[in-house]
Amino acid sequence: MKAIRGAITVDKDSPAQIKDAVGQLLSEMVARNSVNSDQIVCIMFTNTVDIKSYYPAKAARECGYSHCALFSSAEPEIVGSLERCIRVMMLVESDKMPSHVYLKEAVSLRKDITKIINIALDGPAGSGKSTVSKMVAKRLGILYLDTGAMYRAIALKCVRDNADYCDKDAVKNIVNKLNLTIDYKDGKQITLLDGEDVGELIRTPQVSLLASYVSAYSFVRTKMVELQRRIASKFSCILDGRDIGTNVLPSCEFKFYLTASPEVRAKRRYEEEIAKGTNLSFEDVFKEINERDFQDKNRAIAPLTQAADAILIDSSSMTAEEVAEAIVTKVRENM
């Protein structure tokens, strides 16, 4: 079960206003987080002393939420308290993402909530982004979107369909026909291709190496961006790739640029895949990171390269969780 927290100010205290109010205010948070009337089990009001012509519990009633359980309260008189505001507790059966919900003069209440936060992270493979993102995404509590995944799951498609990732036009026809969707649990990322959770099977290095390749194709970049960036309009989240804070999003508030020595990045890749299973050798994994390397900074598409306002973080010497106390010292700074 989640909680859907919301708030929005009426101009004066009467019926018509505070129906108006609620109903535009549940009618809000129930779009953004695709809730079924079903999926609802209570909805909690509370409101300032100064709203006293109308109950908002009954306001929803008649609004057409009569199928859940309602409950209103007026709050304790605070000095220097928001003036006529509606506040709302919505209980939804869902192990989706809340997304909450502040209207008109109430954005003021929570603007580490209504303030939509981007963070770019680039950097070469094996620079320990993925998992750096995730630290932050949790501190912050904000959605951490894999972007490399997106690729991957183009990749993927690839081997699965037998097409040659050499072949412009073949991997054309995957993209075009693409049945990519990208999902939200409890804040973890769901990469679903045709339906599937393909969140380890994109994780192979072949699928890595193969990732590459198809990313330099301008058109696969132009779909992937666009959804891209279409999903960080409307959340606060924090995106890693090569390219995030040049050429996805380059106008985001907050840019990293997270690097390490090649034989540092093969160590670390190195050891996920052994304590996976993986039959690799260290060789292997160190001229894959080489070649990753390579492709990455020399395609003609949007190459891999530090933004020239990110802030670069060398994590040779450090720890995951030193590099994403950093980043998150850094953005609360400037919040």
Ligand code: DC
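Positions refer to the first chain, counted from 1. So that the term is clear: the rigid core is the largest set of C-alpha atoms that superpose within 1.5 Å between two forms. Bear in mind that the values here come from a model prediction, so they are computed numbers and not experimental data. Compared with the form predicted in complex with ligand DC:
- Relative to the superposed core, residue 67 undergoes a Cα shift of 2 Å or more between the two forms.
- After superposition on the rigid core, displacement of the C-alpha of residue 323 between the two forms stays below 2 Å.
- Core-superposed comparison between the two forms: the Cα of residue 120 travels less than 2 Å.
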Second form
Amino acid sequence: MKAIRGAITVDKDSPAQIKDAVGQLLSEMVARNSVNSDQIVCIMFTNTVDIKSYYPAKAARECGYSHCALFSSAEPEIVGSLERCIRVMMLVESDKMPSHVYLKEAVSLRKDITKIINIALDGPAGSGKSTVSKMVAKRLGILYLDTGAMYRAIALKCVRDNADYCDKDAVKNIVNKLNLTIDYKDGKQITLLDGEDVGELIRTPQVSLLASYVSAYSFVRTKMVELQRRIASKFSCILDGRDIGTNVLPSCEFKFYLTASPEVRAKRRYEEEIAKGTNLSFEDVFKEINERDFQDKNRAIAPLTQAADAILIDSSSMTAEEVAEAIVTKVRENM
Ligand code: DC
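I've shown you the form predicted alone. Could you give me the structure of the form predicted in complex with ligand DC?
And the full complex, kicking off with our chain again.
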């Protein structure tokens, strides 16, 4: 018999959120431990006192776990405890080492017994990395680290300070005094430049192209890679970028290289731009994608290339859900 531990937090004390969270937590525990339902002996829950609207055990029964013994109770009120947290212990008939699962804010709880998972997702612009990364992060209850946002923030700073990206010393000066912070709110990345959330401002075509140019400087990469490694060493996350599998985390367990034909990638970006209300032509977007591809693949330091041990996924005729499903399945199989 083995005991698998787990915990998850909810943003709001509502029956719908509690049911969702319990379902997500239990299915993740079952998937990561390759447990069959007839191996589950019992599931015991506790919850912090601020959860009052639904019994986690009832939610588990409704999620299909009624064949085993279920129990839930409230914890004492402890000062400084995590808010709206559901903790669980699942007893299973198994000899395997348990893989404990802590999701959302609960990742901070038991770093001593949980394994940090890092997933590297590299590929060219428009291959669908960020859409897929968000889906994978949500399904696995891990963070999404958008590394491109860091290079984009430097590019935005160059625009704001009127620094010419070709002037190495001017860019170096910007990087030396850079005030860039990556934070998370409700599981979403917040990119703060000089204390301001620049999440939207870094998405213009001008900043995109400039980011590709400034990211070629070695001093830019050294600083950003250091920050990326620091975040990845502390949190389970999927990192998307150009050099994650080859350079940032070369010994990462899960590496994927996502691509699609230049026409398909340009079409996706073009549709995004149209949805935003910009009046760029398809030709403009196609030209920008090709220019960025060339620049990203041909720079001297950490160019975009598939790591030898990365799994190649061509998403030209796949939906983002299909790509995310392929990644989640592969990760769960090898956890
Ligand atoms: O993924 P993105 O389009 O947001 O990235 C913007 C630019 O930043 C991209 O053209 C190349 C650069 N980049 C990089 O060099 N290394 C990364 N890990 C991520 C992005």
